[in-house]
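Next up is one chain by itself, shown in structure tokens, the form predicted alone.
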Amino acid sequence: MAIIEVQGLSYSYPDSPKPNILDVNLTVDEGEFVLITGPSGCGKTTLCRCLNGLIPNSYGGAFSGRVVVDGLLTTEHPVYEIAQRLGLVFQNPENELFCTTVEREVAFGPENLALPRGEVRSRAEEALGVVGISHLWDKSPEEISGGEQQKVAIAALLAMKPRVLVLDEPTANLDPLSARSVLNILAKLNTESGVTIILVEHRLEMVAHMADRCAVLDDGKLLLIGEPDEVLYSEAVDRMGIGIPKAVKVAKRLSFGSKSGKKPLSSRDLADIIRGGKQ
């Protein structure tokens, strides 16, 4: 059952010479993990802002088409209402965190829903436990690492109990170890809690194998969408020059995908094929 429906979406920022998003159609089913990638400036961040209603409610510009989030048409509902269904995490967590402690940061959303005090605390404790940073309860967000800050941003959204998480390059400013930790949390939320994940990401080597589907944007248009092994092995994506996983490049050169029937997306997948002699 679709939880996100995007139909004929086009959008231009004020004074933009051309559309930043052009005739995008996308359906995301409940519980899916959808990976979105593409060259810089192709419209990925703009699409994220359309999904949570910031566009057109807060940006102006020329908007056409329909975006429906868990039954809510974004042009007919305020952002704070959509935020209870869909949470958006940005690239730089420092731009999102403003409270004096981690506990207050995570409790901020539920408090603004006017929930009972006990419910607010319960949600904050649960969210911090899910992302594995309960020990940071009394810490200032300014005193913790970038990876921990990103986990706080995710926990703050989880405390709102959204059914969908949209993340706009959440690992862009993180070292590989912190990035993998954040991505593993997203995979766990998807598989164990059933949270629908829409992830914009360039580090395809780390995340491609986690996704159910992969979508590629180019110049504001949805170029391809399908299972990750279909999309990332396509010649069209290869010509775009995005960061295709090294395992994919090696497998294509050695024709593993065509001979074995299995198309590796990660180094581990590739190593398993080599060890098994499935060439």
Given for the second form:
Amino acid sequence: MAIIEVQGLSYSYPDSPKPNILDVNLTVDEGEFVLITGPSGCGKTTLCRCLNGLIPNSYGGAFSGRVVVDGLLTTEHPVYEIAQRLGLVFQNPENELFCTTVEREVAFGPENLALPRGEVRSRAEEALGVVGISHLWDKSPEEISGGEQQKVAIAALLAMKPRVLVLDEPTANLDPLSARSVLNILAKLNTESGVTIILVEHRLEMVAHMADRCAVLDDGKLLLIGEPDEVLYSEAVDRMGIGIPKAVKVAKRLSFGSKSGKKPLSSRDLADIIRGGKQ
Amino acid sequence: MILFEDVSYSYSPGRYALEHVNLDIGGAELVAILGENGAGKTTLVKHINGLLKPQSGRVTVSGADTKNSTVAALARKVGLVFQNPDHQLFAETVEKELAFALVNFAMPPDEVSRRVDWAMKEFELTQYRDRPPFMLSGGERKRLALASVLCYDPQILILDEPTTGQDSRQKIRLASLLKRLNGEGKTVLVVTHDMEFVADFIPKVVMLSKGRVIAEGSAEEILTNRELLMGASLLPPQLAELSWDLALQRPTIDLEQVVSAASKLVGGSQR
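We have the form predicted alone; now please give the form predicted together with the partner chain.
Below, the chain from earlier opens the complete complex, with every other chain and molecule after it.
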């Protein structure tokens, strides 16, 4: 079942000399984990804004094509309505947290849906539990680490019980351990709760193996989409500014993809193949 | 160039942010400062540009004790580029941003415009000359922040997390710029969590943990030391991990060496 359908999407920001998104077609099934990558300035953030309706509803500009999120056509429904189906996490959590405590922050969304008090409370508690920060409930978002802030931002969206989470480089400002912890939470949400995940990320070595499909954007166009190993072993990605995992680089140098058809994504998988002597 | 002698500093009693730190960074070095959150990286850096003065011990920057120098005087020698460019950029236009420090250092107007033009060209910002910095993209603002510091040509350059939000192509460009500056004789310190960037481009590492320098040496040697990395809560670079997974006799962070060792293993298993 498709939960997101993007058809013939093109978009230019007001005053932009050229299209920022050009003829993108993309269908995402419910429960899928789709990784989006590509060099900076390729349109990743713009695509995210198109998915939750911020574009064109709040940005203006020249928009054509169709984006349908869980049955809602984004040009016909306001952002707050789409936000109940699809939550967007930004790169810098500092820019989206504003309440005095973590609990207030996470309860803010459900309160605005005018849910009963008990329901708001239980949703907030559940969401904090899922991302593993229940102990921070009475802390100020300002006094916790960047990784914890990003988890608060994710919990705040989970409390809205969205069916889709879109995350725009959520680990860009995090140290590696916090990044890994946030990415593991996403994998868990996807496999255990069936939340559809669309993740924009540069650290492919940490996420490629989690994703069902990987999409590569370049200059506003959807250049490639397919299973992560197919995409990362294709020749087209070598010439782009994306961070190919080192295990893939080594395997490519040993002509793995072309010779044996084996396409390991992680160091462990590569080592198993080499040491197993089954190349 | 930079000398720390038994330096200790604490923000609150009983907890050291830096504890008995000794460090000697020579002339033209390119060094990464690594360490987990709260390891003391920022505190260390603030001692170099004089924002903080040691509570005990001594910090010397190109021969002068920082206790006897003002931040303003040190700023001439030590350029610090913050992690978040928004904490640093404030002028109305890109051009004014670049000229700000130069004007404050009372450089003659033609020198100011020469340097501003150089920086705009070097960092591909010429087309944004009259734009407000906040209208630029995240990556562009990051380049502008670096350009505004390089403009006044400090002898020591310190970059705090310069690779966040940058794609791999921009990281390669940044690395070659740092190499060039280093080759021109500058001391370049990179404070970072980005182990891949360090493994690929930075020859020397100083590793901090809980306010202490726990290791100092070549990136190759330190980043393949599993116990050391685990002890400091740092993730190893991918090539080190691959070396361990392949049980290589000499773990390395050099791609060519891993490829050559791996191809021997593949060849061996086929026979």
